[in-house]
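Single chain ahead, by itself, as structure tokens, in the form predicted alone.
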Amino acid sequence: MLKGYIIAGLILISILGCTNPMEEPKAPFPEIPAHLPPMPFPVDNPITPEKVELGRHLFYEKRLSVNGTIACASCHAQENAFTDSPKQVSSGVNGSQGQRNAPTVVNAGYRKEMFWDGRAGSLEDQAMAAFLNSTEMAADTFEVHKLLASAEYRVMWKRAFPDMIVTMHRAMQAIGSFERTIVSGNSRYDQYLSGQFNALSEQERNGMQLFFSNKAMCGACHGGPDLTDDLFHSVGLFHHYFDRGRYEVTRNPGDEGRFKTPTLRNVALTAPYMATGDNEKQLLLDLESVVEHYDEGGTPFSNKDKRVKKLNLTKEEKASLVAFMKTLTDSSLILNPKFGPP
């Protein structure tokens, strides 16, 4: 956990090592859809429409950034279900290239480990992460605090944080709580399952069922009300991992190779999916390709999930597996102007 003190109105930056408990908010905010859990939360920062508004406009702010060209959207932005999609790898500041294509945000707040290798234990840490990384917003804590104490941000945080105690660290807490806000539950899938039948076409209701049987297993891994079973698997992307997953954080030989899966809401948005090939060049760009990868049953290695085997399935299978996919998209999320830019 990052903590901030406040020492003669700056601020300081510690790093700790524990993760917040989680707890369910006793308030009807944010508003959930009702098929899904409650979103948690951590019981050192409840949720409030004043601290999530402060989130709102601190994760579109550029200035948080050492030269003030990064903000969190820009990584994640909302047109393209808050992925930086059509990209390989994510960008920061003065052009500085990451390792990894930026995941979605989208849900995130019922996410137990963030990021691709599960290195940070919430969305206040993730943040703080990005926020801190060389290679991402390179922030100037310094120049960040005075930004954040200034007249133009003044009222937000006396609202957000009423004893007016500007840290860093209570930013991050403004930023998890509205990302917390960012719920997808209302894609055409979602209807279907509210009792909408004519929501989906049969293709698409065969895609489905496909999806979720024992020939495709999907849904082994992308079950639940979010589509992810939230853990960390292999999926015989390459003979040798140079980017060594899950094994960077654990050290431990069996998760070399393995990476959060995905939550595979607004997944139609959200290319490129993975690369394949050891030499890591060959991405797969459409669904299409996705599909293509699991029924070849992907390559041999050590680490790979048992599950992921060449599946035969017919040309009509794997274009409803698609269309099923398509119906993943929620148009309310990526057009909701409370997610937008202020």
The other form holds:
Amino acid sequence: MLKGYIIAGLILISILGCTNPMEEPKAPFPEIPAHLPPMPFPVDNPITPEKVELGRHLFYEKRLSVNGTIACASCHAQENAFTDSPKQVSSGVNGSQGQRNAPTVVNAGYRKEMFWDGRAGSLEDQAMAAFLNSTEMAADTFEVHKLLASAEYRVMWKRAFPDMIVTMHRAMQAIGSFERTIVSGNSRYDQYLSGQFNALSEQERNGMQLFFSNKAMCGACHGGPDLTDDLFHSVGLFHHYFDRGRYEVTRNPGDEGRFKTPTLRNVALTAPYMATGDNEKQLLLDLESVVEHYDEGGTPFSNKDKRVKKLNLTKEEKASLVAFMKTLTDSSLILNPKFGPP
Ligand code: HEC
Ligand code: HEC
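We have the form predicted alone; now please give the form predicted in complex with heme C (HEC).
Every component of the complex follows; first up is the chain already shown.
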């Protein structure tokens, strides 16, 4: 019964969430490197340092799951660039297996739609979905109220929400605020973009040129500051997609097998690759096998994007693409205590 109300409430929240206008922050917070765009914030969830601090505690809080075993960070761990690499699919409460590979939350504040199929419109809705999901945290409002029995959380909550009204939605607003501060912009590729020509080796620069060229076409979908167009495509992983991707949301046959282009920031740390961690032939355990997939032009599939086609790359070209993708690792993010456990 209670779950029913929560789900009804959730649907309402997501409807309201969709119409929420976004605005730019008044304070320069979080710190955004100069070459990245300003981060949009939902008008109904202005970011404050107090909310971010509460959100960080909640992100690492296992007591937020139904049996006290799983936190957001269990599947989005800082040392793995906020994924659960090397797992193919996530395991949640009671060892239940999810269907998909956990994407990073790095720079998620820039994403317009969340999840591989884009079914959540904001970080707040997304956090709520993970929190309620029976194969992730399987929690509900009780877990939030139980936490507030501790003096530590009461103090943090009062700082973040001075009227002390406790709701699940607010807990998710705090988590969303923390996630918006997880900004990566100091990889060697970023340093190169900011004018440090020597930040990349010759091989890496060759790889970058090939990546953005009309030959390899990677940049056509992995463009922009986060190397994603935020759109949905099929890159021809399967003849038949059991996980139907974007179709699950739109029910449009043209969306069958399409998934959101993932950011490639820190991609060297997030294997295995793709929404389900594999293609028809094998697990995609390293960047070499991903490049091989693209070089072969993928598997024939009705919705496969035309830009995924046989490339006939040389050994050197393939190695340079991999070398370029490795320059997207931002070790200052992985080691920054601001994003680590409290
Ligand atoms: C059991 C593992 C697990 C837990 C726990 C978990 N996640 Fe996730 N997360 C995933 C998986 C798997 C996906 C992709 C699911 C999909 O696309 O259907 C995901 C997707 C996301 C995304 C979307 C990123 C994008 O670019 O689309 C964000 C943001 C996120 N999770 C944040 C959170 C937060 C916040 C929590 C805690 C409230 C959380 N996750 C708990 C596994 C987990
Ligand atoms: C048509 C758009 C498109 C093109 C062209 C494209 N990609 Fe992708 N890329 C995607 C999409 C969409 C996914 C996720 C697909 C899925 O899971 O079904 C993806 C996934 C990836 C991943 C896995 C990332 C992760 O976190 O799992 C890597 C690595 C990658 N692409 C690199 C490349 C390289 C290198 C090229 C050029 C040779 C390229 N892409 C060309 C759209 C594209």
